[in-house]
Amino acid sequence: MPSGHSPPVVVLGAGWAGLTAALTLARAGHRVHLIEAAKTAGGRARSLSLDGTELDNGQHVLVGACRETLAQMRALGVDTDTGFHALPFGLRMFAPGQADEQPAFHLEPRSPRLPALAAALYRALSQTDLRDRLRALLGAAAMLHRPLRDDLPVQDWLLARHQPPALIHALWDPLCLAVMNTPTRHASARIFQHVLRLALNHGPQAARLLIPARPLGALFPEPALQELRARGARIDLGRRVTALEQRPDDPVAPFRIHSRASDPLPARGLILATTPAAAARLLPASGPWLPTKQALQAMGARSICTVYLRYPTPPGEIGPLQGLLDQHGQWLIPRHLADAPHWLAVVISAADDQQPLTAQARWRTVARSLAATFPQLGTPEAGHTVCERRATVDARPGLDCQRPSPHTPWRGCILAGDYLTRALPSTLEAAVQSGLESAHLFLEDHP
């Protein structure tokens, strides 16, 4: 174990995969020194304000098959049943003009396992021939137990197991969505095959939907930076590092952190917990490096867009989940559930494939749609669009296998993030889940 006067391993990222890294090397008595270019740590999932009420940059929803990431927030004392609001499985999807607000397609199964989902799978297609729908039945239930050889776009492997198009554009599609931020088209049926098994093979438990009952940042990344400090670790918040350098004549501190702010940082460690584009630009363009860089330039971005909508008064008895179809945005939350009453979200995946259009144009685009779908509403008071727009990879088909390892050419420089976990899309479960791994895989060398 090192002295207290050793240069500290640096962690290079305050999403949630660099917390969970620099939260395990502290533990594990290490020195860390964590720096995040913004001034607010959470990366993809972190809170902000608007109109002096706490949000977040991106409403999330998590499933009980997230198990890493809530045993992340429980060993930082969260309580997690408290923390969320749980829902079990089912999908309620509501299009404008829908008579009586009933929703268009609803599949809400009294449990995720295999008789009751078919059961109410076969309720949804009641305006489908009994051929058709037996055909889709068997279908499903070979997408949830029958692991696919080949990897291919979700769209090819839906038709495939007999999914009518009706089906696909009320279900399949808008889930497709949320998992991937990738549409059917182009996404990987085998990353999208692995979270629905995940979340529907395990029981009732695993398959619940988890809405944040507060704003992000108090679920997770403020309450691992109070623990890095009372654990010694130094933590610079809007900080930007320029360029990182090796010195493999230097055993104590290999590696320097470069910043316009400061003399060169010495460090003993590196773990690299950026977005793809930016650990490409900060490490070397040639030589050893260029598999990494090829692999780390070849994830591709995608983004996602989160409308949020103040109404003058609470709006009125809306679930806490809603599907959107044939809408600008796929999902709708009311935010009373995480303490602000007067507030909508509306996610829009896969934004880049949407008409662009201006912030302001976005969310009024929104607020007439949901005008048309839920009357009750009304026009809201004020809007904002929150555009992450580098939120996920490209979750294409074959992403697997071009995916970079955490290991790199420096030893001691390991990289970290969601895009690095394999069989998963960009979610908050792979990103603590390389976290754990880089760091893991910094103790083997240095214990």
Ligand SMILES: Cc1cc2nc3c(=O)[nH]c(=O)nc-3n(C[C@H](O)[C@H](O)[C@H](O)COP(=O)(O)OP(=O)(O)OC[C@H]3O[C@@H](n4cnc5c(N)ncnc54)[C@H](O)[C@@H]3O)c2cc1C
Given for the second form:
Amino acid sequence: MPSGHSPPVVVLGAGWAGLTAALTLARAGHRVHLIEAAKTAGGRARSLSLDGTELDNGQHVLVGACRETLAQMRALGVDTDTGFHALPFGLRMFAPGQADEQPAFHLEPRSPRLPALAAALYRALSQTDLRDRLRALLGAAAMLHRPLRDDLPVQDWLLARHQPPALIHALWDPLCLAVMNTPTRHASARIFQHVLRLALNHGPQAARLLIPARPLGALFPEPALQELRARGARIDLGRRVTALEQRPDDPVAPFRIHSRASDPLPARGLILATTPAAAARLLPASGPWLPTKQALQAMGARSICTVYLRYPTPPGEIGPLQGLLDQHGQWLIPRHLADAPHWLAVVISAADDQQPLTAQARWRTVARSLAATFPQLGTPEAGHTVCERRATVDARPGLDCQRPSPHTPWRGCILAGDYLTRALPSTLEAAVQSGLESAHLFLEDHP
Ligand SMILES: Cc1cc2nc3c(=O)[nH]c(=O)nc-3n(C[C@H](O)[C@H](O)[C@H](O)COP(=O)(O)OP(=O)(O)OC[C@H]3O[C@@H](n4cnc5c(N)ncnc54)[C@H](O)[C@@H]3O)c2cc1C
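Follow the form predicted on its own with the form predicted in complex with the ligand, if you could.
Following is the full complex, with the preceding chain placed first.
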């Protein structure tokens, strides 16, 4: 354990990975200095204020299988039972202009166990002839059964498993986009299958869909900062790090952290919990760094836009999570669950694949298509579009072999972030798992 006066371990980036790493190190007795470029913590999962209402930079949904994320929240005293609205696994997909306001497709199994899933799928395929229906059922069962050895695009995997085009369109395309933020024709089947197996092979708790019932900041970033402060950590929000330097001749403080705001800060250790693009900009390009740098630069990114619509009266009669088929956006989530009763959120995954629109044109387009699907909503009085250009990594086939290692050529400098966690897409769970791993790697060398 370090003395009270030794230089701190710097954690760079206060996203969920950096916050998890900082908490783990502080709980192990290390002096921590958390540095974040933005004025708020949370990174790609943070609260923001729109028209005076606290919302999030993007609508997030978890599943019960996000065990480390939920455990981290509980360790901070967050009640995850009231912090989330839990739904049993199931989907209701709505298409525009359905006169009877019934879902165009729904899969609502009595439980996420295989027989109940098969029965629900059998019912959902009622329009398909019996032979194709049975082939699709057997194919879907095989998809969950054994882990794939070789990776391939999700679309090829679905076709090889006899999934009919109508089922791909109504179920697999939206599910894959929701999980991977990458369309089926480009997404890694191994990663998709891993997530399906985590959620669907471990009972009803793991398969639950968890919709935040509070703004994201209250679920993790704010309580995490509170505990870090209570443990004496230094927190620097609004400070952008411009360069990193190694001083191999200084055994006590082998790193210097440069920013415009102050003289270089000495550090005993460094957890670099930024996005891959930011890490690539900060790290050297020479000799031993080349493989890390190339791996970081090779991580493609995909965007997500979230449209928020505010209605003059709280929109009633809308379920907590509605799928949208053939519309500008895939999921509709009323924000009354998170204390904003006048607001609806619409998630537009892989937004780079859609026609480019200005922020205003985008929310107006979404509002029009929602009104065609849910006429009871009427016209919103205001709207906003929040786009995150680099929301997630591009979860393409072979991604797991291309991820960099968290170890770097500088001993004591460790990478963290959602993009490092094998077999998972960019998610809060991947970020938290990586934050834990980076802290444990540091602690192995600096107990
Ligand atoms: C719109 C949207 C919707 C999403 N939906 C879901 C979902 O439903 N479920 C789910 O599980 N996941 C979802 N995700 C993904 C999830 O938010 C991310 O996987 C996760 O937040 C990544 O955390 P991280 O700590 O790895 O990285 P980040 O959150 O990106 O944190 C990196 C931090 O480093 C800081 N930084 C970068 N450079 C510097 C510098 N030079 N100096 C100082 N600080 C720096 C950044 O400001 C940032 O705060 C969504 C993401 C978005 C954007």
